[in-house]
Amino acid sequence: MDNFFIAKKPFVTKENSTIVKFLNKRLGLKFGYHIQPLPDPQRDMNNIEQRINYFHLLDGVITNKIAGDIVELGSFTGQCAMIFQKVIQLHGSDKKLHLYDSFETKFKIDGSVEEVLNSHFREAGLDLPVIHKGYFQATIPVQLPEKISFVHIDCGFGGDVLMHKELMLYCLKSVYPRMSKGAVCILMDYYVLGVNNLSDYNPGVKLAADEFLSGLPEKIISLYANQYSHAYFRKLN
């Protein structure tokens, strides 16, 4: 099994100048650096670091036999998502990947998201997800699996902090009973000051997660992921 799918698509940020391209081969060539386009946040949902960090928490699950299905709340156009999949399908799992959202922030995307995301499946030769389409108010409380071993939780809201910090706050309550032991939840956007490249987008996401795991034995691992943030909590009991 090898992990180089990380390094290409579903990628939007390329290399797609001449002159970067040139610039690249004669940097290269001559002192060893490299021009490395920004990731464009408004499509770009995840970087090379993030991915591997997907890869290899979501491999240590599988491999240990952790129970339940893996679960993402705020798929956008599934980007993540993929990742995840091609992990399960690599294991020769049984396991299945449920994506919670209301597919109506389309950024920069036209037409329908849901069938954006469909198609990137479609064309990476992966199965296609579980789709629970709506809002968590509406999806969660019914539609979430019994156990659950993985779940990403990326739901950038970019509004009022507090608004955010609750809806976060509603996404952990839901999840964290039916995460098994040692079960994994990711949580997007978890930013550490002074150790995140950049700016922190939703604060919401550390306040939440802070709070939450006050009063709890888990203990968050925040995670290198160059010009983004994450970071990880693993279920003890």
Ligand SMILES: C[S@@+](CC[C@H](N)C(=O)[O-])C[C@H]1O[C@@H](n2cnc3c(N)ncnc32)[C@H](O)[C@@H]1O
Given for the second form:
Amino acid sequence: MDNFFIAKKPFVTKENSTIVKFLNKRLGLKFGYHIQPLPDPQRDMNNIEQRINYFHLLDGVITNKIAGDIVELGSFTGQCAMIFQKVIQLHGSDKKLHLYDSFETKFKIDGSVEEVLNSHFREAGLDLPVIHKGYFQATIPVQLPEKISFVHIDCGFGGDVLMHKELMLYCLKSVYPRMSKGAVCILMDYYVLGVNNLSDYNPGVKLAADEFLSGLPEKIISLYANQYSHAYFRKLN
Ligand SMILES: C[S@@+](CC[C@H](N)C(=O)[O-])C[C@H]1O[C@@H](n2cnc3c(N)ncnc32)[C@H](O)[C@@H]1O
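Could you output the structure for the form predicted in complex with the ligand, given that the previous block was the form predicted on its own?
Whole complex next, starting from this chain.
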């Protein structure tokens, strides 16, 4: 993957101010600290560590020829989805990227969410994904591909924890039976105290995933993601 998707636009990367650059240069060695801007959770839908994790997990799925298409539940303007499509194209894979979202937003953006997503893809020279617009309760599982090799669930809205837990359970129950052996499911916002640095943005994710997997052979693996948090499991059978 080229560095374009790690630390440069279209991912929002705040530039360090002149004073911070000065401090980093002059005082960093002396005190052993390096100041970096925090990601903005309203604009930055993932961070550098997560992009690296996405790359390696999807790269492994495609390299190991796991059967099925790529799915994202909760795509917003496509910051994560662009990485998935980039990896698909790097491999020259014929896997299709399916994105599911209501494409409604409370945030102010220029144009509709769907238009912004498509323009992000076009500007990055990526093939357009297959869009499934609507609430998950209407689009999944009916519109899911028959086989899934990789799925990213990212439907956090920072609202009621138990409502979000129920939505997560609905998503997991919908995708799990279609995941091939060896398929990967990534759970955005799965938070384990001590593994990640800042807040637990959507506690419903861990509540739902732990409950869902409690009777199943798959184990959840928490990934380091600095100020953000996520985890994954790999389908065993
Ligand atoms: C945190 S954003 C996803 C960020 C995205 N992965 C990205 O890379 O930009 C969560 C998304 O989930 C969607 N969402 C939440 N609940 C939903 C539901 N019940 N049906 C469809 N979409 C839903 C929201 O519309 C929102 O775009």
